[in-house]
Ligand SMILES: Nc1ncnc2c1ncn2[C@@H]1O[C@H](COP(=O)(O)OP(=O)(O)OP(=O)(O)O)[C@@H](O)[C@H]1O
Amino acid sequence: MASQLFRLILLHRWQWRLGILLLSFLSALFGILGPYIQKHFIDSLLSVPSKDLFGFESQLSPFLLMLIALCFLLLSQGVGFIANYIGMKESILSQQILSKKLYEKTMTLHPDSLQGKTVGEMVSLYATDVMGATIFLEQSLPIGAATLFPLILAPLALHLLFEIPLTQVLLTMGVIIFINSYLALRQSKFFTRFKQLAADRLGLVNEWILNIKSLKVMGWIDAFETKIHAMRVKETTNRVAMVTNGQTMNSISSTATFIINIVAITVLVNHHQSQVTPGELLSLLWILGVFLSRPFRQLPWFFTFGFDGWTSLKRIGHFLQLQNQGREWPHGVSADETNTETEGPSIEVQNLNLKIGKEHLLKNINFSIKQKEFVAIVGEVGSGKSLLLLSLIGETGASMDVYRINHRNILSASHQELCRHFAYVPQEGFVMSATLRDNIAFDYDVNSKMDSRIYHCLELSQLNLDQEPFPERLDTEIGERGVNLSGGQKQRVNIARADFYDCPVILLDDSLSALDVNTEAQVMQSLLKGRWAHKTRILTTHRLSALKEVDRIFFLEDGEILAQGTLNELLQSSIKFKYFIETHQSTEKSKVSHEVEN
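Will you show this chain by itself, using the form predicted alone?
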């Protein structure tokens, strides 16, 4: 996958990549011609005979030679800057392509397919690896070309202009290139470890921030911060080694031209067939000390950025290769419009199964829910209640032989079409850092014309703005992740949001659990048995009081529906369900007595 991404980066808009190479070659060529003309300028001033490669240099005046040399040097710098600019522009365009690929992949992956990747790792892909992968265009290609062409042209120029044997120069350059390549490979390993450690630390810090209240209450702050500190120590140790290695590379690169200067001048003095002219000496020093200084400084970083970019490509490629297990919902495919009934809807599921790895989490689920029916799903923790709801909205890889909503074949529908049927209220609802108004309408900068509708949704959800801490009412800013709200307030905000969107099917995943008994009863009457009475409602719950209000109950155990029916029917027909109820009744009584004592 990394090789495919590499080809995409290099071959997308390939004409511009060739343009970078051509401009870099011209920059190097002009850079060589500059000191060559300078040689003739100096020798003509001193009236010293000079070797004339092209046969016309000696006919030009010193002033014109100086002007031509200046033009060549300016052209060398200007063309080089243009090549770098194109590289940066192409890098940004490639970042957009990679970011889009990551975004599209993220949107299609089910939560159970992320293989334990933390939020920090996901953020680092966008923040670090996308830029690292496109460094081939921003740095490696322009720097590589600006390094390669001078390193090829300079020895040839030394041989043609000064009759210096190629062997000594190439041998010296080869030794320096080998040492810097080794250090660059080592540097890239430090960079790779740096990115991984930074992603791990970012994941820990994110987890610490999101759960800081709970960690403080449970007394785990010190242990968690010690873990973050230990990760930071590893990161710092790696960074020190990386900086040390980088300084070593820079030192060798800085002294490379000095070493080549000594070798070249020694060879020139000892092996040049004629007397060395002042122009030749100045030209030699310019080529070695100025023209080659930049390529040798860039050479180790060319390798470093290349190796580092490859590791970023591999990390992105690994993420893009993640696959959902089981069924994937198509995109952009319309549902089968064989029935246009709008009241309801009914839901029919046959042979729903969910496997993740070797675990068979949902097994042969079959049910049919009528229009306007109110169904509760109960079972022990881990029985598969939440997974079943997520499977209904296409957020797992569950397979189904039949899935119909209002007699439509939903298996041929797109994921967007599927989601239009459902309002999903999770136990830990999402609350964004925005006003209460924006959180209910689930958008930013919502028009105040919607206020009357929003107030009505809040009223039915039993969120009274006059009695609860919302000083600016709908304009009250809610902190990130609802930091200013209690658990019950968060749930009621999410319930109000579900009412605002008015979808035909309401899925509530234990979303009344943080409400007190009286508030739960009020929400039950105002919404679940009131305003939503014409909708299909599915509720997972641990509250036994809710079971008296529903039309039917599905009892899950180990991912299977063991029994279904009304409360009285299940109490009479299912021993396991009866035992489940009795166990939870005793638990609830214990909680109530404990609360009374306190």
Given for the second form:
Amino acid sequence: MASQLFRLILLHRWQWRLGILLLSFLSALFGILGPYIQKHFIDSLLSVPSKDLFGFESQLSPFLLMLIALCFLLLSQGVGFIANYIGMKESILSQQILSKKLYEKTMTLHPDSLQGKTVGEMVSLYATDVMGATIFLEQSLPIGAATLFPLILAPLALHLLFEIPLTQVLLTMGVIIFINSYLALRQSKFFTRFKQLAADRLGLVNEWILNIKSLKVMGWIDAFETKIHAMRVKETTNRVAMVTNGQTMNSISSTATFIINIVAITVLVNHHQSQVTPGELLSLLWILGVFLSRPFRQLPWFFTFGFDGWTSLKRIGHFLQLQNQGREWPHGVSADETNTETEGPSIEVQNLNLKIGKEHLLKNINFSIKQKEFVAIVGEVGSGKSLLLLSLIGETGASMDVYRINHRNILSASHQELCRHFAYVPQEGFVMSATLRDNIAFDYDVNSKMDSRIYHCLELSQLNLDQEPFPERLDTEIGERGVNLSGGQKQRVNIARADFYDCPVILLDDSLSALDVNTEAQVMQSLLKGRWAHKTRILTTHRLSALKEVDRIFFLEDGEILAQGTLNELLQSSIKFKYFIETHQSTEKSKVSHEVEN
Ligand SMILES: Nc1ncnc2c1ncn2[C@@H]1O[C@H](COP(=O)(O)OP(=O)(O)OP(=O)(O)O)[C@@H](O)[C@H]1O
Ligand SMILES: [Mg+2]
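To test you: the structure above is the form predicted alone. What is the structure of the form predicted in complex with the named molecule?
Shown next: the complete complex, the earlier chain at its head.
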């Protein structure tokens, strides 16, 4: 996968990438021709014979030679600049491609398929790896080529112009390149660790911020801070090692040209004895001190970013390879097919199964729910109630032989279309850090003309803005994850949202659990038995009082529907259900009497 992504980044818009290579080569060529003409300029000024490569250079006037040398050097800089500019633009384009791929994957992946990836890891994929991976373009192409071509052209020029034996120069350069690449490999390891540690810390800090209220109550704040501090210590140690290694790399690369200077001048003088011309000496110093200094400075970073980019590509590749467990929702239903219902849906499910890892969590579930029917799903804690609701909205990857809504096979519908049938209220409620209005209407450019509708939804869900702490009414800012709301308020915000979206099927996952008995009864009358009476309603619940209100009950045990029917039917037909009701009744009674006594 990483090599596929590498090819994609490198070969996408290949004409531009080839252009970068050509421009970089031209830049290097002009860069080496500059000092060569300079040599002729100095030698012609001093009237010293100078060796021609092209056969006419020594016949040109010093003034003309000076102009040509200047032109070459300016061209070298200018063309190199254009190559860099294109490289950066291409790099940003590649970042867009990678981000889009990551985003699409993130949107289709179910939470249970993340294989334990923390929020921090996910953030670091977007924040650092996308840039890390495309640094290949910024570094490998323009800078890489600007490094590579001079490193090839310089020894050739030294050999052709000054007859310096290639072996000596190549040997010295080889040693420097070897040391640099070794240090760069080390540096990239520090970089990778740096990213991992930052991702871990981000994940932990995220948990800390989101759960600060509960952590405080549990007395875990100090433990959390100690943990975060320990992580910072690890990060600092790694950073110190990284900086030290980087400094060593920098100092080796900046002294590299000095070392080669000495080697080349010694070889040149020994080789030519007294015949070295002043022009030759000056252009030699230019080639080694200027032309080669940039590539040597950049060489270690080229290697570092190369290694680092590769690890980023591997991390992105690994994420893109994650697959949803179970069946994928197929895509590709046309918009025309989506609104064929006229009478609201009936739901039919056959042979629904869900396996996560080795656990068979939902087993051979079959049911059919009529239009406008009100169904309650009950069962012990962990029996699979929430997973069943989530499976209906395609969030678990459960497999099914038949899944029809309003007699239409929904298995071939897109995930987006499937979700359009349902208003789903999750067990914990979902509240985001935004105004109350945005939390209900869930749209960042909600029109204030909708306010009256929002108020009505809130009224039906029994969230009275005059009595509850909403000083700015719909404009009240709700803190991160609703920290300034009570559990019951959060649930009512979620219920109001479900009402606002007016979908044909309402799925409530224990959504009345945090309401007091009176408020629950009011919501039941105003919405579930009131405004939603014409909708299909499925409610999971632990409250026995709700069971008297529903048309049918599904009794779940260990991922299986053990029995289904009305309350009376089930009490008569299922001993297990009767036992379940009796134990829950006694628990509820003892809870109430305990509360009364206290
Ligand atoms: N993502 C997951 N990966 C693995 N196991 C899971 C996952 N989600 C739920 N489970 C397991 O599946 C079983 C059913 O979970 P589910 O949340 O549906 O129970 P529930 O009936 O809704 O319980 P409760 O009454 O507490 O809400 C539990 O044993 C739970 O541990
Ligand atoms: Mg549940």
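Numbering follows the first chain given and starts at 1. C-alpha atoms forming the largest set that superposes within 1.5 Å between two forms make up the rigid core. Not measured: the values here are computed from a predicted model.
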{"query": "Threshold 2 Å Cα movement between the two forms for Trp14, core superposed", "finding": "no"}
{"query": "Yes/no, Leu570 Cα shift of 2 Å or more between the two forms with rigid core fixed", "finding": "yes"}
{"query": "Core fit, then Glu428 C-alpha moves 2 Å or more between the two forms", "finding": "yes"}
{"query": "Following rigid core superposition, Cα shift of Tyr579 between the two forms in Å", "finding": "3.0"}
